[in-house]
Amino acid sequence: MKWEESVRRVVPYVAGEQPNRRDIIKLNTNECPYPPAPGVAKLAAGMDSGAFRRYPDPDASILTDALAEYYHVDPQQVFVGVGSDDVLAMAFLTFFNSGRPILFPDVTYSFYDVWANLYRIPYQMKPLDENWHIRPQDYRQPNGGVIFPNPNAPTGVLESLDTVEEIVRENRDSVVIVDEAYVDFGGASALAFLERYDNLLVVQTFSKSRAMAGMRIGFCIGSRKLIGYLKDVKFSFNSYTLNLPAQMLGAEAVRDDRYFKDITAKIIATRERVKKELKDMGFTFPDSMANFIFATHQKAPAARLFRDLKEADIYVRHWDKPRISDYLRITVGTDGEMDALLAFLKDDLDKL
């Protein structure tokens, strides 16, 4: 057909399977295992016809307030979205326009390599080093913008605060996007740099710690003039992005924190119980700070451990790509959960 050849044809980002069952473990996504927290559910229930029929308002403001009075800067520091994609989406179409390839370790969320061949964006992706580390030397080149995530998905490696500035250090004339996701399970985050560094954005999303994967809440913070910048795109792309509800219900979980930290607390004292028993299996990973562990072993394949976990109706992450494909990703689930995860793997190593 004549008009295909008009199309924009990319690879499109796969995400992990939603099997529409309830009889199955699913640790695949990296979803909380926990409900959202109490005040969620309650204001949920009693929302009035105008949270639906009503245009929300675009500056988001209930949620924007909310964030930045907990994370202690000003609301013109804050923007929000639909899921932190959304806010990646924008950010990449926002700021890497120069022309210069912008720079992502080649183990990394699969997404940044599908915006960057939508948005027409050239990359590279440098190599971490052989403990699935950032070797920051690699990000000092010129460049069009430099993204990572930290912790890192899908090794849940944490890179220290110290490497995390210098390479926004070396990076000043280019945005540095340091991708949160997963840091309230125990690393410590780059909004401690914002004072210090304009060009740095801090990504961070609710789908994980705060239980509201489906609510799709994504949000960053960073100097006034870049979110000025990322405003003004968004209002020329879709000035409504995130619903009313979702306003309404994020700002409730951001005011919760004591349910907030006591959910992660748990999260982490599972993933920390997990990892020794994964380890007397003969199971290796590095030590994750996120909500899931990057496992592979030596006798199993990584890929018949996952057709088998599947016949059992636990699903995991696994992918056929260079470096990882002998790799699994297990999202921590609940202790019950993970323990019937453990029994079957036991039992599975048991008759090789």
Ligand code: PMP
Contents of the next structure:
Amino acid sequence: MKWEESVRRVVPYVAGEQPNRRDIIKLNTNECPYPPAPGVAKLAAGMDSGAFRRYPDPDASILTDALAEYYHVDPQQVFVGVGSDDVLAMAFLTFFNSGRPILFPDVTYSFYDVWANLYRIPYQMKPLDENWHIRPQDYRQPNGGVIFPNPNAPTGVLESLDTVEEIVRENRDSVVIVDEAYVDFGGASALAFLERYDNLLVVQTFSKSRAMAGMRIGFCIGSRKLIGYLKDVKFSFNSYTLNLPAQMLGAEAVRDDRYFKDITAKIIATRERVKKELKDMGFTFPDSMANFIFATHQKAPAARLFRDLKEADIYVRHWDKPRISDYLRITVGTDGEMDALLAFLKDDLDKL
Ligand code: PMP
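Switch from the form predicted alone, shown above, to the form predicted in complex with the named molecule and output its structure.
Every component of the complex follows; first up is the chain already shown.
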């Protein structure tokens, strides 16, 4: 068929499974095992129908103002979207437009090459070192932009702020995006450098540390100039990305800082305990500062553990890809969920 020649063909990103069942232990998409701040459900339950009837404010001021106050920046430095995937997709479209290759790590979040291919942005992937760390010197070549997560996914490895700043400083001629989807689980944010670098964009999400993956809320903070360009592109695409209930509920979540700190501390404590137990069972893993652990076992192929776990209704993530096919990415759930996982793994390894 002739028309097929004009189709924009892409290989889509494959998201983790979302089975329609509640009775599984779901450790495969890095969701938060705890509910969002109590005020969120209360506000949702009593939401006025006006929140559905009217178009939202295109600037999403309810939410951008709450975020600006929380992070001590000007509202004009904040941009929100339908999850950080939406924010990142807009940022690729806006900032990676030079024709020069953009740079990101190999291994990293597997959506980056998908967006690059979608927008026909050339890219080069820079291998991590043997300890899964970024080599900042790899990012010292002419480029059309740089993006990396910190902590990285799916490894959980955190780069120091010195490394992050070095990459931003050495790339003043392009936009550097730091994807901080997992920064709230023990990382330090590049927001600290905002005043020094107008080419830095920091992206975060409500999906993990704020327990709102289902609402789809993401945001980024950068210089007024960067955010202005991002808004121009967004308003050329869809004036109303984030719906009004999401804006209101997101703002409510931001206001409850105590709850946010409580649940992130709980997840960190569980993670550290699970690290010890996995180690005792013979697993090895890069030291994760995220809400997941990227683990491998010398005696048990990851594909087999993945399959066995799934048969027992315990879902984790596994990629059949070079360098990472021996690893499982295990989201940190509640203590009870992690106990069930550990008990099953112990049993399964005994059978080998
Ligand atoms: N960045 C990274 C590194 C991620 O792992 C994810 C989660 N898949 C995202 C961004 C996107 O998350 P969300 O769209 O839910 O904000």
